[in-house]
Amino acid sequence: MKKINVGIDLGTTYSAVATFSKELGRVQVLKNSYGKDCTPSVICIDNGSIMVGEDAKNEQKSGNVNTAAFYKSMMGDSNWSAFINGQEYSAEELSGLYLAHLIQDIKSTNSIDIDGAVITVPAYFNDKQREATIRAGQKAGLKVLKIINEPTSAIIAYGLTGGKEKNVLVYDLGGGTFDVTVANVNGTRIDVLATNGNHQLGGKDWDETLINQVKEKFYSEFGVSIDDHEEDLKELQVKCEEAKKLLSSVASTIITIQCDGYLGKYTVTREDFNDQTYSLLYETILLIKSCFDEISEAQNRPFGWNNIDEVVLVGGSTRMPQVKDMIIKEYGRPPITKDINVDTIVATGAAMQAELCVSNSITLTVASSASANSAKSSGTSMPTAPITLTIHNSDIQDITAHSLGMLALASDEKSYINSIIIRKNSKVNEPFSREYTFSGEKLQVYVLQGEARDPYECDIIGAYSITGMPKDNKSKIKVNFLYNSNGVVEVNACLDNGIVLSSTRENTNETMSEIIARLEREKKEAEEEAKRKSRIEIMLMIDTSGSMSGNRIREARRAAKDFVKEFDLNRVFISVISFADRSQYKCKWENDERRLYHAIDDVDVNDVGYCNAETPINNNYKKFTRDCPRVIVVLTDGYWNDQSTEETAADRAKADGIIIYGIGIGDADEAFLSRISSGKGKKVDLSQLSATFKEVASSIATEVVGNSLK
């Protein structure tokens, strides 16, 4: 069985298949068991069966509640579902049973085994939406080659002719969405210019017009609410959907319905039809607008339906004559239909791109234009002398339909924005960076999809987690963004150095709003978790035993003094002990200048005792009363009692974090001091006493908090 790569147009009411053939430099659209080349986009499952396509359409005309349609539409919304027989399915589980059927179907009407796939998406589609058809496509079975924008296939089928350079815009009006394309097409090379569109507006709107219509005079007739009989409803669909497809060709129709045991008969009128939905294709009349607008910004001067050489039809909605009007109103000139097939169009384009994406280039055989033209003027019904041309993957240049940023907080630091990375209308394959000053481990990067600043107006589209960033300093990350050929985005990110950071895709469910709730709880606990440890606790204990009387208390009150003045006392709270045979607090976690002079002024020598029985450390280190930089500061003159406690004491004290300075004058025991010490104790002479307090401070400065306190 011969393999092959196919392009699937899958469509919100229609969806083909077709192939490119090497041997023939052509496409061929592959038909179904109905021999035809649409299969409706219509699923039933009812009692364990499944049925597509035209019997899942009969099912839905006969009123059957079991079946789905227009779910296309509806990709990506976790919060949309169908509830079939007995059990609900998202719109990509509907997706991925449809497509699976109707590639078997294709595959055995045509004899032919399926290798990979191209599956087209509205333009407009989001990421969202576009991984929800890659994965129904791998549910399907299919192995899924790449997602191409529907209008740029549109393109690739009709606009590669190898001509004259031309502008083209492509409007597609499908069952159930609305793009419109611009693109420049020059020989074999386009580029997409600017796109816009609508994924909830489509044929099926210009349907509910009349089912509205419908209705409300079986309502006003009868009495009766057809929404309240499921199968009738049902019913009533397919009709107003037959009957918009005849006021294509006729002026009026009429449309019957059966209720509750009622018949109602109802006459619609084009005319009529056309006024209802005005405002329906006045929408799509504004999107093209947005489009030339958007050139224009680009350009740097005016663009609008002057520059548009062609304007090209796609999707079964735009056979609707008002669509047709309304092209030659807007744009002077009618739209091209000779050659074209909407209904296939987007189907042949992604074919070729199928055949692209494995071999990187295809010779197409094309009729001659300048042939051709010359055979129509002369009358003759001679033959045209093809021509071939070979079409390389990167002479197709797509573009972003939407704007990517990250959510960011503003630079007032009070509130989150969208900071765009990619614009709106940029190359599809091209990195786009932004560089952020960040401080933490950890830095979570929300993707959004959307032109606006306010985070609320744009969509979560994925989260990811930066990791790798140097602890405790802030840094400079480079976040760069790529937006692949798929239209899916992909993250990582770098130091300024080029240093690579890990970066790792999460899920999140979470909506705009628990997103920036949680972060502005995290932001605020950061700030008072960084509040509280930019606080700084010093016990400074002065021994205040006999020895300690005359000159060195004196010398001992100003290097205290001395040690405060060092200090930011917004940030450095201080205890000031007095020891000797007991502890005696003078001040308790006071950051007042004033009141800590008077603590030291009140530290005197004898106040509580005479001897060195205190062993301030062991009765004091617990008494701390943050988890923050902890310090303390002992001021000695002689041998204490029970060295061995205090020694153990300050082990503890240094296991638990506390940096302990040792300083000895007179007598003091070095040894012991630097046993007590975090680093190494220091004995000096009493002139020398206020510098090392200075030093002290400094140390403490620059050593336990990482810089200046002043």
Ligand SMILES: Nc1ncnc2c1ncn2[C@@H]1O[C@H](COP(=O)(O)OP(=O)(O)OP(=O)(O)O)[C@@H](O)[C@H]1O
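Positions refer to the first chain, counted from 1. Whichever C-alpha set is largest while still superposing within 1.5 Å between the two forms counts as the rigid core. Remember, it's a predicted structure, so these values are computed and weren't measured experimentally. What changes on going to the form predicted in complex with this ligand:
Superposition of the core reveals a Cα shift of 2 Å or more for Asp607 between the two forms. Relative to the superposed rigid core, Arg594 undergoes a CA displacement of at least 2 Å between the two forms. Comparing the forms between the two forms on their rigid core, the Cα displacement of Ile499 reaches 2 Å or more.
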Given for the second form:
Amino acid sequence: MKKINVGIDLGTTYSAVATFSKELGRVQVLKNSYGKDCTPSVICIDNGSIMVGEDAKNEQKSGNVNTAAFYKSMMGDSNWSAFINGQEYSAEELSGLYLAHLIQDIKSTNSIDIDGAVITVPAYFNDKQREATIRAGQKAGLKVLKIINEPTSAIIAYGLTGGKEKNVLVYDLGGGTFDVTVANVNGTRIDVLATNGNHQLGGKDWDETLINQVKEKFYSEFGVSIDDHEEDLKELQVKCEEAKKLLSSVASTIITIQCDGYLGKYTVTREDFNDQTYSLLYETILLIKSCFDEISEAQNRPFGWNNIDEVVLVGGSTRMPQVKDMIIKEYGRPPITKDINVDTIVATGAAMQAELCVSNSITLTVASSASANSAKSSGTSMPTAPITLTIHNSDIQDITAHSLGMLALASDEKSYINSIIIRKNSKVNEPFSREYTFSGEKLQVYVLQGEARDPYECDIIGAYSITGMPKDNKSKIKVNFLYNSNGVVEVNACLDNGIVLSSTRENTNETMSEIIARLEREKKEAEEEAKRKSRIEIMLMIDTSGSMSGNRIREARRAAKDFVKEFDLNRVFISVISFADRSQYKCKWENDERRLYHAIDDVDVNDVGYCNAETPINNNYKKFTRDCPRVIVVLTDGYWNDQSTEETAADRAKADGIIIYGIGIGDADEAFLSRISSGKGKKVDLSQLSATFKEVASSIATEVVGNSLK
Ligand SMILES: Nc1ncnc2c1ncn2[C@@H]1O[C@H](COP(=O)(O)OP(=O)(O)OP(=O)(O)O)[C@@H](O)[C@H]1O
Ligand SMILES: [Mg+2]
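Moving on from the form predicted alone, kindly provide the form predicted in complex with this ligand as a structure.
Everything in the complex follows now, all chains and molecules, and the chain you saw is the first one.
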């Protein structure tokens, strides 16, 4: 059987499938088993059997509660599910099941086999909704060639006439979504300029107005709430949609509803209906205006209705006369209606795109540009000979409907913001990058979609974890952000030397407030850790045995003060210890310069005995307060009674990461000092003592901490 590629307009209320025929140079809409172009996007799951389309819609009409409709608007929403026959279904699963059955029906009706498919989505769909649509297609067993925006698809189908340059506005009001897109069409080239929309605004909201009206009237007449009768409510939904459609051609109609043994009959008029739905229509006008504002801003010149050459109506809801009337009022001219089938134009463009995906170019037979242009000005055309046009995949340049940003700390370092990286209406497939200097194992980037600076107003797309950076180093990392041709977000990263890093997306179920609370907690922990790591503790041990009297102790005090002066005392905490037969703390973990000088001045001979019976390292090395850089500086002028205890203690201290500097004057045993020191012990002349202490201070800075301490 012939394998073909198709375009699928997966609509909120109706879906259509089409294929491009190379032989004919045009698109053929593929009919369903009812001989229709469009199939209701309704699914019925009853006792294990699945029905879709007309059959499912009939079930819905007869009040079968095992039916689901309008699930497209819930696509990608992990908090939404439908309960059918006691089982839970996400919108993605329902779409997958629906597509599988729709495709089966199309295949058997048309005796074809389907290979790849382009599926359309509202331009305003965000990343999650697009990805859910791709997965739904795959669940249905389709090879998803591409996801394409519905209005862009309509322009491909309508706009490629090879004529003069023009700006086309596509007004797409379907069953569940509204999109407005403005594109510049020049020959075979399509550049989308701006797009806007609301994926919760469509024909169903117009239905809802009638449903509410009938519900209220029924309640005031019989005191019965139809909401309490699910079957009757399903039936009412279908009846109100039918009435709404009728009001597009007649001035009034009657809706009848039977519920709880009562029969209500209500007349609805187009005039009332138009009044009641005006706020819905007005929202579409506002969205068009903000689309114009965005183009004005991008082009730096005014852009409005007078810059629009043609308005194209797409979607079944544009059949409501109020839509055309509004366009005439705002635009001053009627929209193009000739040769446009509002129900199938989206699938038609998607079919062309499907062929473009596999062949990279298509040759199209169209009415000549002369006829297209005359249609624009007069609404009618003289028959002219068709022309052929060759269109390349690269001729179609789409844009993104949502800004892409990342969660970032604001410049006040107190609050979090959505820092925008790719602006709304930017071309898809163009990478943007941000550079970071980072040290650590994992850089986590939270990607958001939305226009607001406040992250709480944005959608969380995902958390990207970037790993593989060189260890113990500050790395320069370039993170690239891209909307691919499906409008789906891609994030990757590399080092500044081009080495590609691993970046994985974690779909987070955390809410924005949970994420921000966690980031704040992590930031606080990191600050505390940095503070902990940046602290340096020094034990300054000064021999105060009898031999130190006179000049020696005076020079020792002077050298100790010079030593203190070398440090940034915001980070360095010093204990001054006097030792002889015992040891004594003159101050403990002090970082106030005045108090440190005072403690040093307090160091005096015979403080703690006359001889050197003490083992100061052994008795004190465990008294550091935390696991930060720790240093012992010992100054002595003589031989200690118990060298071996001190050597064992010094070895243990060093094994624990403590750095020891031994400085000797007078009769000090240099070999012993070397044994207890981390490097070589030093014996110096008294006149050199200050300079030696300064050297030790700078060695602590460079060797222990790795940077300046001032
Ligand atoms: N004659 C009509 N008058 C008013 N509304 C109509 C008429 N015909 C169809 N509609 C409405 O058009 C909508 C369906 O349009 P369409 O098939 O373009 O939407 P869709 O593709 O299912 O939805 P979407 O594009 O939002 O996902 C339904 O709400 C339907 O009631
Ligand atoms: Mg549609």
